[in-house]
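Only one chain is shown below, in structure tokens, and it's the form predicted alone.
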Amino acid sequence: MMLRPFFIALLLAGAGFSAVVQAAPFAYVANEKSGNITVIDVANDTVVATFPAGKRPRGMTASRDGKQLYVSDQPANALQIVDLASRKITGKVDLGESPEGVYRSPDGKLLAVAVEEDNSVHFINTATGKRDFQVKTEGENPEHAVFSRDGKWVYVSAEESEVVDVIDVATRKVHTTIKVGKRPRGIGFTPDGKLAYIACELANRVYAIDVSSHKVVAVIPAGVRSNGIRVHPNGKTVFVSNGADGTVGVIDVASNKITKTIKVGDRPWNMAISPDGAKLYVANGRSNSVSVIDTAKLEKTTDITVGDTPWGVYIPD
């Protein structure tokens, strides 16, 4: 006898599949002085939950299979591992002082912390939970430590120089240092990774990097205290936050000019794009909100109240 399709969806309903149902991702926000993280469904732009992660939530990112997100804890020095099926911090990992950025290579191995105070970058193995090795950085406060496409590289922005640093993954050592603008932050690698895109805060500038080289190629000019960047998964287009301005400016890989500028909530900060491209999410730090961009129409269509001082934004992709 042959099932009816409503009926094989009840049957797979019934079963435990209701995961295939629930397809939409959600986007996590770090509240950084409300201590948690506030969990927005990308299908509806709703919030749906919050949970605490720490005493001052900042980077994040989850393991390959989705199943746990790290976070960094600024005052606990730590990267907390959260259980995305409980939403409860299950175990951590000790980290130097002040934590920030928080990335994962593309294979899922490594770990890449940025670490402020200790001027370094600690690679920790997620397969044992434990730190495999560190890197101490040239440029001083590093706060974003970003995997090339490959994983061979890892670019570190530090906010207290005005250089990128280089790390080779594999002799685990600083490779070349790449000169910028004052105080870079926000990096992001286009999807055939052959460009990154630096945002530099006092210089109001985005560099545009050739990879194989390590060069820059192209300096554009940026809103005021530019700062959060990401690059659309079509690589035609990098978003860059800049904070006194209170928008994200829109750049065009091609000409790599600003073409548009969208304003948004109150000191515009790191950013995510959900995984088919469609939707920007902005954290305002000063305004407690997530703003919400439609990328084909670059126009805001809503802003999302949540914690105290959203640090960031993340989907897992």
Contents of the next structure:
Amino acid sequence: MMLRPFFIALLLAGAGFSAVVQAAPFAYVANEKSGNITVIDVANDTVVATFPAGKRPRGMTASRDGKQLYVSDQPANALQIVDLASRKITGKVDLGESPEGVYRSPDGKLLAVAVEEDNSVHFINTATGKRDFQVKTEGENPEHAVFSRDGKWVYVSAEESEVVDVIDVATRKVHTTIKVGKRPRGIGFTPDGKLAYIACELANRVYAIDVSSHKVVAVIPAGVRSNGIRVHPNGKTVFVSNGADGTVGVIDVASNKITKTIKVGDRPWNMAISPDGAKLYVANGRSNSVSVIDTAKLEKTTDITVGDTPWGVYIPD
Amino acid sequence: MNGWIRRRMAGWACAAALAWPVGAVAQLEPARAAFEKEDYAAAYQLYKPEADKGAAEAQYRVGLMHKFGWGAARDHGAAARWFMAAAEQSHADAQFELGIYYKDGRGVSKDMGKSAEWFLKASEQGVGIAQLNLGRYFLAGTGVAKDPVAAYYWLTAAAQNGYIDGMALRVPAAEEMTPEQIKETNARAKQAPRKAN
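For comparison with the form predicted alone, produce the structure of the form predicted in complex with its partner chain.
Full assembly next; the chain just shown is listed first.
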């Protein structure tokens, strides 16, 4: 039939399009006030799509197979589940009041969601899509709840305390609580799992913690209102965003010192790194933009306009 | 007792009274140093006797150590008692901690009214995070009557103290205020209490 080649071509085109949507590395930017997510093609730093993602999207992480994006939606008190092929919300998980940071375990089986007003971390089973358990934190108003590289611990920053809670995932309890500086926020682990870095916003400092002992081993002066943390895949560099300065500081892990400061947009916050480590993406909450930094040259290369009040950037690995 | 001896004793009593606060602070210094080094077991041993004697800072620190299990058993009941002892002596951070405890029902029965009372005391001493919490309470009518002007004031104060969330949080309060109220409250908030971070 004459139409057969047409339909075959159509099928092939659709498969090709779907492959492009799923295969290309994309950076997802959660825009708190516009209630949507901007999709940036990491290959050429252009916006390719914007899709609705609840009322106030903030933290994000993807399933291990890259097919779903989990997005915390603050007023909905829920985790929205987005199908990345269609870029549509296909489900949700009800949580407590005001969920924020969302992180996936290294084996992909669990998500940890920091729920601010509950003072707890909810652990979601990715296979069932339901909450397996929750752990009350000792610190007040948890923001980020990040798995250690071996998945054994979850470090939780408590915005309204000066502590990081360490949750033992196996026992489902707070194992210990580490004193840090005022208003701990972003957390990152080095690839070898030995160190964790926590930015303390009102202390203007980054705390380096030895994960084997859960003890502070270095306190690094950072810029004003240091808050976001991103560790480079090579384990040699940690990036810290300084909200009041509008800069990103570069920490050399070997010396635990800031070696360079890079100007970005207004109120830089949570960041992501491309899978090859070549580019750092910085959400600028007051500029409604994302700054892109070349991590080899340590220079900003461009600013990308996104939605209203971007909270952070996430790039699936 | 002759007048000379009486005068000397009065002089020694005055000197002792003046020296006591300095002495008390000096006694806490080794405890503080141990705490900062995270030698919590030593810090607890040093702070506890001073807490027993009534030193508010020591009581607050002992409370923290029981709250987080640092050098002491994690015991929210004990922590609440120590925070209360310090808070009643106007220790600002202890007042904030007590506000949190009443908010969460930790170590004490949950009571939003009492939480608000302690947040107010801490706020009046410039504790920024207490101001943020209090502002939220006035916005929502939690533990206090809903009051957008008070909410706006305390959230602005919190933002000035570094908790910039206060600026966004006060927007709904501003929507219930007149332009004159906003202007007057902004002016008042410039004089709001601040505590060094």
